[in-house]
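Below you'll find only one chain, the form predicted alone, shown as structure tokens.
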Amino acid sequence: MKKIVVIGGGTGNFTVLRGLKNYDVDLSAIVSMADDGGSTGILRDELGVLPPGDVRQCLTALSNSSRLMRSLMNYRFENGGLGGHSFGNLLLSTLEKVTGSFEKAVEEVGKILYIKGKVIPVTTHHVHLKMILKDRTVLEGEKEVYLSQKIDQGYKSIFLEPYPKANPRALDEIHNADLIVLGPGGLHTSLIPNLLVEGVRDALVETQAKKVFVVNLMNRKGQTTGYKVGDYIKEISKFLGKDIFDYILVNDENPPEQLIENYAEEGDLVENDVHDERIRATALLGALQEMSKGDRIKRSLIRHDSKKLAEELMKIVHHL
């Protein structure tokens, strides 16, 4: 059985894992621990726990339990003292307090959800993402980095504070993998934070696993404005020390023109400017959903299709 390791955070990991869990592979998700927004940020600040949000999404993606249990994990309270919190985040944080270990909490929730595979925090240290822009503005935390509209004007540095050591289990997974998948996901908030953890970069360079980079469908305005595939590879390679990718998975399907126009205030389509044997260009666009009344978050409408993405990744696996 081939071993696939998916590295990232947030909805990107969720999309890849949800598709791959339907295949006969050994799956592991290595998850960023830099999240500090929304419910996760409040729980971190008030309880001193590790961030549960991205881990919860991975657990839900890998779950083979009932639809009811998956819905329960993602249920978000709308009002009262728990307003804004998801049940899954509260469960993970409570179990961390009860067991004294975030990893143990993740393991126990994995049993409850009957997950296929493993979910592993990239580090078990408490860290915060920071970025210093060229104009000397300091962005404190993943949330501020995510919301910034000035990153594409240049930044001096991006780092985790304090500088954390990698979870040994994460390094073992990387070294023993047959295929490693990085992306899709927020370049500066979901992908790069994993590479800033001590030991991860070296493990990715040293491992004999084949590496796939799944390129985002859309750029984020003010952060990756006008980025092409080559820009993503160049930026990631800065933190790896070199370009390590054996395959680059790119979407070549265009959404309806009207949707692209509606999306313009959020970002633009990523164009492919890399033309070598590593490129796997194919239709990866997910089904388009109607925007619910009052919904102004357009970025959720253009997304990868879990099934199509998994099919392309499995074609690579079958040639290993």
Given for the second form:
There are 2 protein chains.
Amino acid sequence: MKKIVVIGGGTGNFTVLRGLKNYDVDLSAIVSMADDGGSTGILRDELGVLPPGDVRQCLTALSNSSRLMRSLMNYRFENGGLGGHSFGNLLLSTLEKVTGSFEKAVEEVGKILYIKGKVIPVTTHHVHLKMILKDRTVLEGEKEVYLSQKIDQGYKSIFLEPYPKANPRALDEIHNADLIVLGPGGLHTSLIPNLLVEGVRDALVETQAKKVFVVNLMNRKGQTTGYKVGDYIKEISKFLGKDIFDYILVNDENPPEQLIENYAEEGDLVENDVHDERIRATALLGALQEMSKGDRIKRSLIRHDSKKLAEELMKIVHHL
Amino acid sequence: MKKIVVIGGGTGNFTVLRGLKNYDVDLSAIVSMADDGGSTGILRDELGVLPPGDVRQCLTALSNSSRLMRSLMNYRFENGGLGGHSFGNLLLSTLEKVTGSFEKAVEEVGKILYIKGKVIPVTTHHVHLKMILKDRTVLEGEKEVYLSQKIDQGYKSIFLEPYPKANPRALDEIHNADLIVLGPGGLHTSLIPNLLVEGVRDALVETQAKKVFVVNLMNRKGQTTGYKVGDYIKEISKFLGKDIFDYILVNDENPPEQLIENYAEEGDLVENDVHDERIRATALLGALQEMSKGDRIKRSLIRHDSKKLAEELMKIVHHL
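Could you give the coordinates for the form predicted in complex with a further copy of the same chain, as opposed to the form predicted alone above?
Now the full complex is given, and it begins with the chain already shown.
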């Protein structure tokens, strides 16, 4: 059975994992530990725990449990002192407090959710993302990086503080992989934070695994404004010392013009400017309309389709 | 297998159930739904759920799951917006929100905890306990009743608002029981609130089950000050229309004098003034010292021993 290791954090990981879960492959998710926004940020502050949010999304994506258990994990409180927390985050953080180990907590929730595969924090050290912009603004924490509108004007450095050693299990996974999938996901908030952990860069350069980069559909205004596929590869390669990718997965389906206009405030469509043999360009868009549960109003979204994404990745796996 | 139904709420139920769990009996706990203090009160207010706290204690008492899962259920948050909540309460309340049914939530947590027996809310209606004192003070909610220091000066009425119908499952349990155990527990806060539910009184009077009353060890100052065993029976019988008890379990072991003095602010020892054939008087005290987890200081407590209590109850069961 081929071993696929997915590296990232947040919704991007969720989409890739949910699709690949249905195939006969050995799956692992390596997850960024830099998140400090929302429910996760509050739990880090108040309980002193490691960030649960991205791990929760991966666990849910790989879950074979009942629909009820998945709804439970993703339930978000609306009111009062609990407002904003997702129940799955509370479960992970409480288990971390009770067991004294985040990895043990992840393992226990994995059992409760009957997950397929493994979810592995890239580091088990408590870290915060920092970014120093060209104009010397210091962005403290992933949340500030995520919200910044000035990253596209250039930055001097991005790093984790304190500089963390990698989780040895994460490095083992990278070394033993047949295929490594990086992306989609926030370039500076979900993908690069994994590469800033000591040991991850070397492992990625040394491993015999094939590497595929899944390019984002949309740029994020003020962050990757106007980025083309080549810019994503260049930016990632800066942190790896070289361009390591064997495959680049690109969407070539156009969303409706109206939808792109709606998105104008958030960012523009990523164009492809790379035309070598590594490019796999195909239709990867998901359903463009989604019901929002709370208010029952349809939202239009430009998102990867997890099924199509998994089909393309499996074509690569079959050629390994 | 004999069917034992334990009626009450809170720590009293926990003690009885934890002891009986180790015997080959068919166990059910019927739980008061009037709690509105602490974590439970906040969840009722903020989420509009039924009170989870007493049910959580019963579920934990009956659990055959790992020590880890039981620690998880009882974990109490200390800081911030989560401060005061126990994780088990959050689990029950979130499952109620996700499934739309408190009973379904209790069932699911029962599965997670591999409980022996059943935990049944006495009603599934949202109710609040009210008490009108002789001096016309109105106590709104179980928390106010619990904190009142004037109940022993007499009250005009105690009732649930709105007047709730019983959970039919609770009535079935009472009708099909071989033995019904009432107490120990807060007289006006944990025991009587069960008798105030429409249908419960009639079921208790009609059932062929033997009934045992487990008398509290200590009175609660300002509430049951100076109560003797006969006063407890009289007070309960007021709500049942008659004295229904076949057995009365009384502790006859004296705690150290020093400990009684320490308790003087909280209440006095319950003396036995009933001397008929129903009285079962024996040593029922638990270990008198307990380590408090947080500060590692020993606290001295006057508590029932769950093992001794179960042994006495099982002697009755063997005579049925």
